[in-house]
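As structure tokens, one chain now follows by itself in the form predicted alone.
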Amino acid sequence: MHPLKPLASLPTHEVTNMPPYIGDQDLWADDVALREGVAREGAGWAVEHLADFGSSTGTTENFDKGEQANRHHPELRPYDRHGMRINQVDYHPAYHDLLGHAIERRVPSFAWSHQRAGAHVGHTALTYMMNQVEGGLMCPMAMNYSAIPSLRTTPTIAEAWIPRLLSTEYDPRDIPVTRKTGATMGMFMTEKQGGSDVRANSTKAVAVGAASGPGAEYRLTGHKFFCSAPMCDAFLTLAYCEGGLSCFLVPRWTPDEERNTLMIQRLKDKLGNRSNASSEIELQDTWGVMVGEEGRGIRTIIDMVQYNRFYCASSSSGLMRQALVQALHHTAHRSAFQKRLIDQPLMRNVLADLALEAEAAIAFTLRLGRAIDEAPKDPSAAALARIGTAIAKYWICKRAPAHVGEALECLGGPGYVEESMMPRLYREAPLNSIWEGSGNVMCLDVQRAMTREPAAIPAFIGELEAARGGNAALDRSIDALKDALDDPGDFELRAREVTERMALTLQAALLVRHAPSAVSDAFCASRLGERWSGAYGTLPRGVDFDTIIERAAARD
């Protein structure tokens, strides 16, 4: 991406053949699917500021802002010149930049500002829109976005902190938050010793005067390995206290105005993510507040980690439609044997096969976004949110680096430059597999949904039935996943096989309902035919190939 026009003719040859520079995108208007599933979903009043958001969100500038992030990444800085104790973080410009951009125009508060029908629906859609651009500014997005249910729990708490949260000011100083015009949020559970096993954690938290539970002073002391967005004005974290684990706000200055004592003790050098700092913390007779009940902090962050896993689904559906919007460009600007590579028979198999894959993560997304909105007043959709959330987190997570990987070959060599931002988004593309619970524990927290909610089997399989009739493979995947699900043998040892199903059956019933058939006929012959290995450019005769891409190309 570049605004100027480089020369084409060097001394020794002419440059031809190579594909010109995408440019401005606009990740609304191009995006078919996303603007069909917007409308379906509930979100149709919110057009107007999805339609702007991704018009000023996909510029050539902002990308290059991406690339400048990751290029240039954070530093520690523990001290000040004069040896003092700070622990700050240095940001690239460009991702401060960025970072304003999506708070001003409402990335992380836009579901919590307008509670109707629909706000988390163009929730989801902004997060997938910002994610395309540069995903290491998404954790404190997902972040001030998730902790709000969890504040909510303590009123004295959530008083002073949520309208901060939901400010569309951004404010990156390291001052006391009571002077500042917005704030961020952040989270520290993980501990060496246990990951996703927090009540393994080790972490001591004292009251601090005769008072005790919601609301309370305590001073903390552990070490938490793993804190993203360390830059944070206040952190949600989990320690034991004589109630047993309980979740507390630790802010980086106390009441007093006084430096927090958060040492931050590394930066973690990272396969990606790298515009964003993830460091290991020392709490030091950290002073902190309790939010919830005491000895519920496991059901006081619950609500925390379930938007997270969501805001994970959104954010690798974002990664998988730049991934395509990439290869789609340089393959029809780019020829090979006297032919665009766009117009090939096999790579047109992958291409067909990548868009499909994308346009099924964003309509399962958007479908839960809608199911969260409505889930305060419908249990059925409660219950649908709920394992719904855990299924995509697993699915759409575990299918991106692949997907990412497989675009980044559509452009062969030049897709394994920097230049061409694919390294980026492959190496973003794990990530979301791993934060917020790996694929196992997904899996096995699709099975806790099965069994401890028992309104969530019936909500999952009525929204497969809603397409009964519709194709007949489904119809076939369908009989087959409710019989998995009705054999609770050695659940464990197949949950990975069980919640992929689940994942694909849903996929592919919300592509019947509403894809047109060249889309949801493929993804079905394919994805619940009996010879499936997940391989991309696999896709059977018969598929309407030119309908599947000319859909996802909308810009070429």
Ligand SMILES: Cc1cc2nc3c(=O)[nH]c(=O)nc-3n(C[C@H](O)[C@H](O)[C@H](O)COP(=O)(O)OP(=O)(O)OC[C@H]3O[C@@H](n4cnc5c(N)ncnc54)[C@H](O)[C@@H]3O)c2cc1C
Given for the second form:
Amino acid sequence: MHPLKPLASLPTHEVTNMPPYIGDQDLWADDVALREGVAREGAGWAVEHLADFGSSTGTTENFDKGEQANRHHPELRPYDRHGMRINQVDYHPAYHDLLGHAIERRVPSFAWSHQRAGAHVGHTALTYMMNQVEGGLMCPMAMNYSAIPSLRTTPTIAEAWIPRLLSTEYDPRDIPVTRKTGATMGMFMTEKQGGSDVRANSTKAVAVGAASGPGAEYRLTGHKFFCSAPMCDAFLTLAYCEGGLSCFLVPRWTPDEERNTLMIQRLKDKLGNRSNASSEIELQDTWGVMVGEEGRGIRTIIDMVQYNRFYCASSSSGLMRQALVQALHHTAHRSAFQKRLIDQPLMRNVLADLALEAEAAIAFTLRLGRAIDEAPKDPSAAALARIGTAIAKYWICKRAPAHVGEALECLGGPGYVEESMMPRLYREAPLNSIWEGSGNVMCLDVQRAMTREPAAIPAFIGELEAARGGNAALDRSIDALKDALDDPGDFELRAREVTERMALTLQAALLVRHAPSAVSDAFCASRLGERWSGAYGTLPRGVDFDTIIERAAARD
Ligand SMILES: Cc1cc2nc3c(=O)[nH]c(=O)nc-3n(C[C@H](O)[C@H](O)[C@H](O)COP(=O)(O)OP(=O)(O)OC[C@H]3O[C@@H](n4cnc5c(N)ncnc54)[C@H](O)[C@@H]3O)c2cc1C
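Return one more block: the form predicted together with the ligand, after the form predicted alone shown previously.
Time for the whole complex; same chain goes first.
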């Protein structure tokens, strides 16, 4: 609990009917859907670590640090006091503390340092919990996690970088990486003339010596319009060389221990995600080394993008969970018209609907985590992971802003005030829907997976069929979806509608198989029913509101 009690007795009035501080949260123990999902999807062995993480992460102190890190924005310090170019960014100490907390507890490294089934499921749970406290530090955490497969394509680079990226020591010093105990990784692909369309990139790379290809040295010239977390020790990027668009690793320091010419031009003034510095940079004959095959840059970096997309789904699930927790707490302790808000029928409809959305989101991401775990040995799991990641990135990230907005409204006026944390969650919510592939791009990626990966649709349908017979609305939805997938006409035009239907049917199938019937029945009756508008609080009569709310509100 919060250590200090405020003074409720003021000279002019007594403060009443205001909820107590929410206090420390146990992000693991209080979250029934998370605990069940982790056990179900194969990470039961990680429970001790996850339980310790949940209780040590959801502290008032950490939530306060998230607030401070957002209030005191990072500042660009391009030059030192002697006028020398240093390209540094100064962060509030709270930001460093939270990054240290995450790295020491393996948020970015868990999946790769446990070579066993359930590792990516455990990673999902860590990301989901950490993101509830502060989203701005998750960008470098996601990049550290997702860069590993791309780096593995080039053994010399993998040997030099992977052990440091998997280190459990946070070392923020701006010094050559060989002298550091741990490292962080970023990525910059987006240029002014092309973000989604990276083939429009104009950055050029020229080989330094006679050698070219994987592991060879290059000099890069051009710009990047978005480079988040620019204090990372290295970045993966794309540039054109003789053999075409290729992937490069660009470190802050060259192997000669010179500052690399990674020129930060300015920091972006963003809607949210304010603790994380997002910058524009210029590459001025900047030293880099090629990763993966020449001319196959998109192929090399796409693994990183794919894991980042998975991260987006996990972290948006976490945002929705925290928004729900805040709404449940407030409404349980606030009364209007002689009744607690949480007991008002229409508020119960809103809260239960928010709870369904949050549970469906984490069930989907944990199931994806298992598919990623199984992918190396199981082509069908790999196909499900491929198409499922695009579907989850689209739908879960798309649902988050409206979800957080509705939860904010449950707090009434105080929800619109910064101290409540809701504005910070609300500003964070649209971001996962934009970076790593915006909504339309994700739906087109679903289409790409369908046409290029013959195993994708069979794997996806197989997952749905496993739930057949459990709910009549679900059965009808599976049949309708099959018809929609069999119809190739105007697919690009219909891509959002089909992807949404795929997401809802898969979420319903998971809940029918694994959640209490109160949850799955309500989900199917609303999302797969005839008149669902997508607005929250429109669950039909007959829903078991008590069970759904009690399950979500384990702590209150
Ligand atoms: C806070 C923040 C941090 C970021 N950090 C990084 C970073 O560290 N590194 C990095 O590389 N990038 C970063 N980005 C950039 C981000 O990945 C891009 O902005 C994003 O991929 C979209 O690219 P774009 O901005 O060029 O938009 P565009 O590509 O111009 O797209 C604009 C809109 O058009 C849609 N669209 C595009 N193509 C099609 C199509 N064929 N059919 C229909 N619709 C289409 C998109 O879905 C989008 O809605 C960051 C962005 C933000 C907001």
